[in-house]
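Single chain ahead, written as structure tokens, the form predicted on its own.
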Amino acid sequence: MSGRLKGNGEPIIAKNLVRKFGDKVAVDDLSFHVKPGEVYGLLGPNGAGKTTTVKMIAGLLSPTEGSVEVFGFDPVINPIEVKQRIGLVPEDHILYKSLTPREFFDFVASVRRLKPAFAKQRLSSFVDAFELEEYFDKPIAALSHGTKQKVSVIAALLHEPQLLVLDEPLSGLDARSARVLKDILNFHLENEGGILFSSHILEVAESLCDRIGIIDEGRMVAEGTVKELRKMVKSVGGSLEEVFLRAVQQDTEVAATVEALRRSLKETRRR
């Protein structure tokens, strides 16, 4: 198999998603959609439900209530069809650490049933772009966090997925590799692919995302383009960071915390 599989419908349609872990509600009535050719940013503070949402879209968790469609396929009912069309970079590396990158990519290509020539050509291009050749035959367990992230990114891209689901994809990457990944994402969108970008790095989201959904305690609290979000929270001309803090109602709290810290540090200097 080679080339991108096609599917009907939008890359992602999430309707009234709920995910509970016992009495804890991690995702609470969450709805959003990702359009073809769009980078949709899912932002929120730690513990907001971003990773849980990503796992439900990828079929790694089943919703307690609500539904997800990936190009018209339900990840629970049609897991194979969904996984064939998704390239997932999870927050935590899902790697076989006893393998080398070469062995791991061979395994991924085998599971994906990629034609050898297709896999070899794409892998060679990615290894060169991310300067991974030096580490190609070293155990993954011995690699740095940033190098493991490169392996995870390449594994997600290898089968030319139609949808990229990226949970903190720039974590650990050096500036050069981060720039390479951003350019790859732009190239991906040229073929009407979709991208879900989950992150708490606001500056990256502001520069990459076409639309942004801000979630807090599992619920959508604001959604739109950066320009639209600024208008929603009456922060005209403000940065996305200001928009984010106001949307999750932390702007006053942060200001008070900083002011208290400032007073404390001034007292320390006097002594």
Second form
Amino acid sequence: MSGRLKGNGEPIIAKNLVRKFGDKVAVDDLSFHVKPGEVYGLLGPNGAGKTTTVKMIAGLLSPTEGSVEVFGFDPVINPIEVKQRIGLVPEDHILYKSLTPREFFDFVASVRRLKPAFAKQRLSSFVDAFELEEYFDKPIAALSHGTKQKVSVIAALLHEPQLLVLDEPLSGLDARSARVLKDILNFHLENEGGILFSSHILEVAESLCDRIGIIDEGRMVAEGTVKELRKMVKSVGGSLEEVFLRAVQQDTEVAATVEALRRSLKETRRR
Amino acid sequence: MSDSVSPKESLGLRTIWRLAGKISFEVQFHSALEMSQGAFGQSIEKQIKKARSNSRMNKGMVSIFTLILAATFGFLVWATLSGFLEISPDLQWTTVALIVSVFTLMNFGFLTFWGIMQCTAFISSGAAAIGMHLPVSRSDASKLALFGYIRLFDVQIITIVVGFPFAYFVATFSPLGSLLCLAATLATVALSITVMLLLAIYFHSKIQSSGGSRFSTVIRLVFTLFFVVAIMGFSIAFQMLSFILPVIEAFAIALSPFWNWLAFIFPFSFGLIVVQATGIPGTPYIWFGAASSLLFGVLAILGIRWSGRFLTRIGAGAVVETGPSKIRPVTVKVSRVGVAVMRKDLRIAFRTPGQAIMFFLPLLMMVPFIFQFFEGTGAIHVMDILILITTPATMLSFFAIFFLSVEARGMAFTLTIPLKTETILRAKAQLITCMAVVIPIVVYVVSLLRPLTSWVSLALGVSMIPLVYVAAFLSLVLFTRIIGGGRLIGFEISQHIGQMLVVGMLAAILALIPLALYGLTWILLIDLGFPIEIAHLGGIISVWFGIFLNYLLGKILASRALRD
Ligand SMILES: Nc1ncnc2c1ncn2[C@@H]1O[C@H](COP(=O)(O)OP(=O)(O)OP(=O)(O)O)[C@@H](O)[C@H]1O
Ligand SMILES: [Mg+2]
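Target state, the form predicted together with its partner chain; input state, the form predicted on its own:
Now the complete complex, all chains and molecules, led by this one.
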């Protein structure tokens, strides 16, 4: 098998997702969907609930209420089917740190039941593209942040997943590798794949995503294409950043916070 | 650093101790939390509570164990001196010196073993570096790191430090002897912490970094051997408690001419001065015993100071070093799923302190029993073989849980793989089963020493392989159910000793059922007047029936208790 499994239905349909941690409502009645061949950006400030949403989609966390469907499969009921179709790049590097990338990819290719030739070819081209050869036999624990991120990304791409779920994938990548990743994502789309992308780097989302959902405190506050979002705020030609801040009603708030911080620092500064 | 803070004033020891408590809790919490990666949606508050109660449970268990050890120690000293043991008066001093030395060594091994398990968590939490980021003096920072580390097993240290001198005092009523016993215990604690750190650091930098070089293989072996010795001490002490006295006496007699040399060696130097201070009649006056004890005392103080400094440094991230390595072509080795999981676990286990040892446990468990077969003549009875194989078989089911903890934080990755929990647990059980292969081999080797009364002994040995598989799987399923609610979850074994003991015990009992069935069937058939060979055959069939029952139980439990 080549890795890619045929799925039916849309890459992601999330309906009224709610996730609570004790009293804290991390995700609150969130609904959105990702269509085939589409890059959907989940945008929001720290603590908005992006990672929590991603975990529910990947079958790592059960929703308190609501449901998710990944190509028609519910991650709670059919976690295996979902995990087979997803390539997940988690927020923190969750890897076996004492293994080397070589040993790690052996493992990943084996448990995903990839054909040796297929795995070899894909792995070689990724390793080339990300310039990972040098680190291929070093324990993952000893790799730099960005290099770990590359390992994480390759592990997610190796089985040619139909849906890519990336939680802050560009964190720690240098400009070149970020570019490579973007190219890979574009290539992925040509095969009718879907991508869910979480970020708070606005420029990245702006340039990469077809549609963007802005979430704040677990709730969807605005959704649409970049164009639509621009239209939403009257300021014509405003950058997405303004849209973003306006959507979560933080523009004035942020300015005020920054000002207060500046003042307080000034006051406490010693001669 | 700015001039807004003045680091000149040193923190009091009490403040450091209190802050260190926070650091040590942070370590426990960190490992508990990071392992689970929040994947199971428990709220943070709940996890904090759980980390607290786990740590209390661990400390309680270990303290009880230490107190039993101290009581045994006191009893042996008393029994020697009071004549309860019928050791000739001129040998009493050397016997007591030996007992003190052996228990000092056991404390040393025990603490080191315990500490090394905490060490991984301590280093990876980065808690040692906290002091570096605080506006305190360097010496305070290193004290904070050291005490933060020590407080991970403070209760264990306190029970050792208080328990042994106290037991010695009750046994001898010698204030001076007990005082020196206290000094010996304190030095042991300090030395153990130093050695433990040295090993852990060596281990981390060398083994974790150079995957596969010959040098690291040697280090790995040394490291493992160290544990072998430590664990061997316990297993021998506990399994031979019944005939420990003749052993002690034999050793005492053998050693008595050599005290002049032993006086130079830790823990014997301490054994010697304690006995000298107690004033047991016949004790020779070996002056450099005191001198060498003093030397070890100084070493202990230097060691503990170094430890503080070193802990701060490793906290700052000076641990993992890598040597240059050749660039090899990119290839992928695709293997069967079960094999891939096993290979990965094996690799991780051999690079994790405290886990490599598990591979040697079954053999270790049998060593004390094998000794008895050297003595005596005549055929070896089935009953003796049964005793020989029961311990490793039950222990392996018990230690299966260690293999769940192997992945630690990596478990979060395992969760993203499209494999059923059951598949992963079965692969781990298979790995344990590989270790059980040593059991029939040992039985066979024993049969070369002296003949067996029946073929059934060998058949029993072979039966341990499926028995261990089934029991190990059961304990893995039960443990997964208890700590993860039926889903895999990353955890640090040192934080779950309590749950491990409960599940391990249960699994051990389940593993014993087939063996019990053997005995019952055998007795029943003999009672009914069947010939002995038929009784054996019936017994073996019962064993396999028992294994089958456990297998079914495992299947049912897996489908009920595991989610996905
Ligand atoms: N296990 C947990 N227990 C309690 N609260 C949690 C837990 N996991 C997440 N939260 C809370 O849920 C909210 C959403 O967290 P989440 O990690 O999804 O945010 P995020 O959007 O990914 O933020 P960031 O951009 O910083 O990564 C936060 O307020 C967080 O504190
Ligand atoms: Mg996040």
